[in-house]
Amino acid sequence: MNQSITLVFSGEAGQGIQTIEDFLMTVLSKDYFVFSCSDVMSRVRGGNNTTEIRISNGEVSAYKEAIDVLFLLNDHSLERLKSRIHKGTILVGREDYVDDAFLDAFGGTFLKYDFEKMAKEAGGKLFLNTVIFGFTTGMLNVDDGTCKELIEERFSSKGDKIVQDNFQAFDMGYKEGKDYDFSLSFSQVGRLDETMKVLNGTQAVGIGFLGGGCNAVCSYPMSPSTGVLIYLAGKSKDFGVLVEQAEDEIAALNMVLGIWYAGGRGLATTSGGGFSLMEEAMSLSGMTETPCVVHLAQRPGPATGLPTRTEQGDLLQAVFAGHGDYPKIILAPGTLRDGVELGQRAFYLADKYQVPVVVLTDQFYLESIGLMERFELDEKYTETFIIETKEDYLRYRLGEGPISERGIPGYGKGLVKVDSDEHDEEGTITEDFGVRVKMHEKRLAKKEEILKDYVLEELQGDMDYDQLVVGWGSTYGVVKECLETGNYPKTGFLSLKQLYPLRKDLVEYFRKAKNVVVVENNSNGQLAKLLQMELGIKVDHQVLQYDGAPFAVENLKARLEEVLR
């Protein structure tokens, strides 16, 4: 069975917690499986932010509630974290950050280290993160030379003095940590960096979008989707990606439709409120059969809600986005590899079927960092379906199936016309009832064609199951870990990666099960409703969470024990 320890760093924005996370994840991932996630308050300064890093001798990709080692970077971290402290927790920080009354009430062992004083001795409070990086790596007996290589790589552009000052800060922390000698109870896995890559969900879908041929991104910034915009902007010169920060989300998706109309492969990345504004353009995509790809990064709503927290609350919004009936595709990555593969595949499916494709992620998925085994991208998904038009070209030709040949202006001798109103075969506006029915049925018939390219689900656990746990998106890691480490006999885990449209024969998975449990990070059981609506599947139990936090391993285990026999 996999073993792990959980480190948590708690402080304010601006204290360098993200730098600590970056350094530790890079260093520790060479010899251990690692996973990190953050809990950030929606404010520029103050408040309390935490970053959790799990170190394990096996694959790990889930949040854990119980803290093994807690680093306190200020004096107001404890109140929010007290429920996560147990008698075995080691608290590390300045003497006045924890008092005896707290330890008596909540347990734990307090190690008094004045990291702020060390940072000042090294040159100032800006070195606090380097001191703590040094302490942590010394405590875990990590090679200090490797750590210093990272520091030099990170700060060399700022000059030799900055590098040397950081070396000094690191050495001060490292010595103290080494003296403490906290030994892990499990062995190194070793040389994982040779076959695996450290990345977060934002990078995973970003790589996928680039692999799918994305050559333009138009968006209005909105957490937590902005990271994808920033990532693609950073790659714009290397991959030839046009980047446009639009004046609002309405303009952003309309620009993306224009890009596809002209033969490009555009992306809009947004979050719940922004996607609401894009819905008219989603319908425009459906009516004009102009492809588009939208990355929808979920966060708790309605309205602004909890903009820096996580939730799976926009599935049904994506399914029903826009007005009128038209086909669309909704994909939801659960692993980092899924993010790459589905990001790439989204552009292929949009191009092939001339429909909007929504890639549905959330804050927890995008901002969590983990390990992904290296693999080759499938070049099939860069195939383009644009044709060179002839003089007799008809954009919406009837009688040849639901997928018309897609021409673009200026490529061939044909005239390419589209209209947001109902149109005839040429693309000219019409109010002929008969044409309306034919065109509408032609568009809707794409749904059956799309199912021929269905993104396959993943079934794990006992193949001879009579209990079935169903999940989607970012709950993948926590459900997998719970079922692997808990005692749930004859239980399978079905992870859906394409949420709409759903393949009809998925019902076979459910017919086999006597007890179906759906796990979702929302209050309404949106996947369960979709399964009922699309496939007539009745769910026996729903395990829901909607407080803005991801499921924790311990909490989900306890709730599964209530509903699994």
Contents of the next structure:
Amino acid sequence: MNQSITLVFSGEAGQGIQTIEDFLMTVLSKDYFVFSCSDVMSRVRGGNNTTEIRISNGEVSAYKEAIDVLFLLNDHSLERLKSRIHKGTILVGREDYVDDAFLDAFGGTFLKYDFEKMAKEAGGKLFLNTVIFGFTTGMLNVDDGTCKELIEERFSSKGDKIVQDNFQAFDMGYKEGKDYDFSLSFSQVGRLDETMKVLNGTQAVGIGFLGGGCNAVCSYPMSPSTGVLIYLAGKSKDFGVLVEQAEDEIAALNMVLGIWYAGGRGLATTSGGGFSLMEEAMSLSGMTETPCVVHLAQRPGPATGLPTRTEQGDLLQAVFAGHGDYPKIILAPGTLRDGVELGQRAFYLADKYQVPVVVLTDQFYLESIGLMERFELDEKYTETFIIETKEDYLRYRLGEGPISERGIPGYGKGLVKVDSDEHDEEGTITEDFGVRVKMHEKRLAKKEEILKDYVLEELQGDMDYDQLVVGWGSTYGVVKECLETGNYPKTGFLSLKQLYPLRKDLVEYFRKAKNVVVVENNSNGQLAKLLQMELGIKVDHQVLQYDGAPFAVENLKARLEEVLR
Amino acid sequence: MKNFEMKEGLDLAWCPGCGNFNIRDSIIQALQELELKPQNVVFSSGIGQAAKMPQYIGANYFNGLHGRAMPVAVAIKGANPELTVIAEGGDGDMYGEGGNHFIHNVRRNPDITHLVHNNMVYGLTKGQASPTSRKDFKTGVQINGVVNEPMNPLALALVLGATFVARVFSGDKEQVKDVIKAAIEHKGYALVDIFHPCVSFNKVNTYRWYKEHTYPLDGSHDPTDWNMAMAAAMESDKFPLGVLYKKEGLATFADLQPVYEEDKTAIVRRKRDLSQVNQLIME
Ligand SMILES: Cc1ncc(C[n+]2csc(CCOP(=O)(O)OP(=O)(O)O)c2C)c(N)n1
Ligand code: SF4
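Alright, leaving the form predicted alone aside, put up the form predicted in complex with the partner chain.
Complete assembly follows, chain above in first position.
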């Protein structure tokens, strides 16, 4: 049975908690399965941010509420976290960060350390994160040489003095941590770094997009999608990616269409609010049959909602995006590997079917860090579908099925004419009703073709189930952990990766089930609605959460207990 | 049939007598004289009577959405700098709905030609005010006449750092052609605001009105002098026609992209090396 321990670091924005997270994840992942996620306020300084790191001897990729070790980095961080600690929690922090009345009631362990003072002794406030990194690794008995190698690697560009000062800060923390003998109740897994890579969802989809041949990204910043823009900008020279920060999302997706029309592979990365503005161009993609890929990183709405929190509230917006009927594809990664694979597949599908493809993620998925087994991307999905045009080229030739050959300007003898109005085979505006019907049916017929390339769902748990839990996207890890560690007989877990269009055969999974439960991080059960609308599937129970936080393992377990036998 | 001309018997959706016909002739003439290959010329247009232009010229086109021709054009040029890219549309399309894109794409200095048919009215939607409509111009919507100040696209472009700014009148086909040629040959963003009468919905700004309210710039105008250009752009008693401003040698949108810093190959012709991506997973 998997065991885990949960560390939480809580302090203000700007105190370097992210560095602690980065360092710890890197060193701990060599010997343990690790997962981290953070709760960040929508402000640049101050406030109260927390980062949770789970260490385990088995795969882990979910948020847990109960804290085993809580590091307090300021006097008000405890306040928000009181409900998450228990008798067994170890509090670590400055004496005056916790008041006596609370301590009496708490009754657990409080380790009083003044990390700020240690940091100052080491050379200044800036070293706070290194001191804490030292303390934590000392406490967990991690090899200090490995930690120092990491410090050297990260700071060497800043000069030897900085490295030496950080070593000193690290040692101060490490020594104190070591004194407090905290031994994990489970043993190391060992040498995980040889087969696994530490990354977050942003990097996963970013790598996937590069694997899909993405050579342009045009976007307007919006949390939590901006990370992908930054990631690709960082890779722009090495991988040949044109990067443009558009004046708004309307421009962004229109630019992306221009990129594809010219023969490139463009991406727009945005969040719900920005996607609303892109809907016009989604529709244009549908009408002109110009491919495009949009990464839609969800956060709670409506409107600006909770900018830095998580939700799965934009599925139906994506399904219904844009006016008029036209086919589109919606993919939603659940695991990090999904992110890489579906990121790549998005470009392949867009190109092959000449439709818009939306990759749907969310804040929790993008910003959580975990382990992914290393693997190589599939060459198959690097195929491109552009043809060299002949003199008599017609962009929308009828009679060849729903997919007409796609030429690009300047490649071949033909001319490439595309139009947002209804058009004839050549791409000229038409008001001929007969042509309208033919063209419309040609576009709509793509749906059946797309289904032949369906990105398969994943079924796990009891294959001989009579209860079925269904999920999509970032709830993958938490549902999996709940089912693995809870006691629910004859229960299967179906996670969908392609949400639109849905393949008809999915109904088979539901026929077998006497009790269907859909878990979603939104308030109106959007997947459940979609299953009903597209496949006539009836859902027995919905487990929904929409407070801006991801499902916690304990919480979801309790709620599943209410609806599963 | 010459290059860029299309088959006979084309059903042009413009009203008889409209200035758009002349503009079409001038564009085709310009493209022919520049000896461009139709396969390498791309029009990006929006929606409106003017924006239908690419439908009637033998070249590639992306006829997209109202106001959105600029971002599409700039992206096409960015993806494949070897193409000749022309963004075309009406004053409502480019300055109204597309106002934000106009502003920010001038700043990008993309190497594209921007043709705006300025008839001071919305044609396709049958006669509402456009951003360039003169004050007091009465329409079914502006029943007491336009109260807003008309937009000055040339002055705005100059302020934003446009590297080529011109105004022509469709009544003078030769001039329109020459200026469009110069705009296409200009390396960088080139705005050509084209006055033309809308015979159906603008009974004020007629052929005669344009004739009476314009004059050609002569040799005394120095188009490399920004202040002089700005002064000319601000004139509205009589609007000057010709190239108001021209600045050569500035880096364009694509020139400044890190992706083209070392490798000038158009991104559409580069192939992604999957092993390089796999390296990101293995490292
Ligand atoms: C998003 C959107 N809003 C409104 C319209 C309706 N519409 C079509 S053309 C047009 C104005 C065209 O005026 P202008 O650009 O001056 O071109 P003209 O027809 O005068 O040549 C409008 C508002 C549209 N097609 N799309
Ligand atoms: S509506 Fe006006 S601008 Fe449009 S074609 Fe007719 S005359 Fe020309």
